[in-house]
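Heads up, the chain below is alone and in the form predicted on its own; it's given as structure tokens.
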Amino acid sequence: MLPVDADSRLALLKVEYPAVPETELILEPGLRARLDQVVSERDRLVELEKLGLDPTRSLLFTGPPGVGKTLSARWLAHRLGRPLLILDLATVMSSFLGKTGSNIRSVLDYAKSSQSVLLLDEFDSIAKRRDDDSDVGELKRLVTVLLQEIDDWPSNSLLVAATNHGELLDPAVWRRFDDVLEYSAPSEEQSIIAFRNTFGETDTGFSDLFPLLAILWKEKSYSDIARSAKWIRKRSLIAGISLEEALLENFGKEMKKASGSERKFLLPFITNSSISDRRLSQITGFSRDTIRKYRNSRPVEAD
């Protein structure tokens, strides 16, 4: 039986089994290798035991929203063939305040007794610095309990904590985890991969815009990119225009919002695309003469 709140009888956990990642996991190679290591360790438990070693039992994911922390936990559960148990600590704190301690203990006991991946989302909402005067004594004691639980977490289960605000965590939290993975916004190359995964490869020429979108959307997370891509696809359907035209329309809006220096920086990249001078002029606001000038100034590649 899933743990429930004693009064409301509402389930404290969200369970995903099988855990199916909704999109491809795109990470820089170092992070991906460390996740692969966690999976590989579970396949070689006997060898680790002979060396007196335990597999990774706990992970801390930290970084801005939408960069793949929850997706990584789902990916781990999928690869390990285990249920993903998700506890949103912020929700527990707001909905069940007063019984937070007993509810969290119930969740931790349940997860420890099952072969699962437990994701403690919004970890900073509870594992704050114990010198934070705004917190009541009960919550400070709960942090101490959490630290002990992390230390004693069994090797048959995997604990993953995720936070968007690592700076709020109690300093003692960091060294309690077997590994700490720091996530960041996608690079231009990773953004282009995300575009290709969403739109697919095409021979119509609009994939030339992916590098430009990666520059324009350099501050966007994977979630932001996926949301924008979905909007473009829906725009194509509702307006009865091609996917290429919907993408160009969106690109034009982004260009108009960009600063003058950003637009000038993008101009050489724009003229590398196979889109006609007339259409580029319409969507970017640059004159056709300016676009032709940049096209004609490109060096000719040798055969």
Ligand SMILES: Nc1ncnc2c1ncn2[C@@H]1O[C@H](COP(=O)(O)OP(=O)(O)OP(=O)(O)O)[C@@H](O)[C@H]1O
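Take the two forms, find the largest set of C-alpha atoms that superpose within 1.5 Å, and that set is the rigid core. Positions refer to the first chain, counted from 1. This structure is a prediction, so every number in the text was calculated from the model and none was measured. What changes on going to the form predicted together with the ligand:
- Once the rigid core is used as the reference frame, the Cα position of A19 differs between these two forms by less than 2 Å.
- The Cα shift for D277 between these two forms, taken after rigid core superposition, is 2 angstroms or larger.
- After superposition on the rigid core, the Cα of R32 moves by less than 2 Å between these two forms.
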Second form
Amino acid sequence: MLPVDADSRLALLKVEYPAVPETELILEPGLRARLDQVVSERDRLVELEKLGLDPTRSLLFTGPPGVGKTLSARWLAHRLGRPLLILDLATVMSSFLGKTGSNIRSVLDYAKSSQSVLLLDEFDSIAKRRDDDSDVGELKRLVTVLLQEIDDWPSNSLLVAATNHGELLDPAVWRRFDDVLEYSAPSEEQSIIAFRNTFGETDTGFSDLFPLLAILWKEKSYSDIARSAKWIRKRSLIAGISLEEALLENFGKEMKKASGSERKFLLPFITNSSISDRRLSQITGFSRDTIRKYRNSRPVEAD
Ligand SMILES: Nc1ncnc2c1ncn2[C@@H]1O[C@H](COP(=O)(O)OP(=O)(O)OP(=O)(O)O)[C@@H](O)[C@H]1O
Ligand SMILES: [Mg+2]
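Compare with the form predicted on its own: the form predicted together with the ligand:
Next comes the full complex, and the chain you just saw is listed first.
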């Protein structure tokens, strides 16, 4: 029986089984190796046990939004062939604390008894709630219980906590976890891989524009990139325009915002395109004259 809230009878957990990662997980090699290790350890429990060692039982994922924390938890559940249970701590923490405590306990008990991957999402919520002074004692007790649970987490289960605000957590909290993985926004190269993955087979003919994407996507998360890529594909279909034009349309707004020197830098990529001067000017805000001048000044490529 899935744990439910005592009053509302609403499920406290979101269950994904089988857990299916929605896209290929792109990670820097260091993080990838650590996740692989967590999976490999579970395959070699007997050998570990002979050495008196436990497999990794608890992980903390920190990093900005949209960089693969939830996706990694799903990937782990998938690789381990286990259900992914997601508890959003921000939601349970928003109800009154007596109830919060019993809800959290019933979720932890359920997760411990089922071979699963439990994701405690928005884990910083336990550190943030400071609204009502009368609650402080009770809150402290709740946090203590939760941390104790992490310490004692059974090795047949796997607990993953995720937060956008690792800095809000006490260093003492970090130490409770077997491993802490710090996620970051994609590098230029990673953002292009993410973009290509979203396009799959339909990716034809605009790889010339990839350097432009890398510039415009500085600091963007994987989830921003996935969203833009989907928008571009839909726009191309609905408006009956090329993917290249939809892509430039999508970036037109950002191009208009870019600084003077950035814009100069972007110009060659744009004028490489097969779209008309007039349309390019509309999309990007460069004047037709500028576009034309730039195009004409380029050496004509031989066939
Ligand atoms: N490392 C990654 N590799 C490939 N795609 C990614 C990656 N990270 C994020 N994405 C894309 O962004 C979407 C959202 O990612 P995810 O849910 O893992 O973010 P998150 O780090 O958990 O963010 P939040 O802190 O907002 O919960 C994914 O569905 C996927 O499309
Ligand atoms: Mg998430």
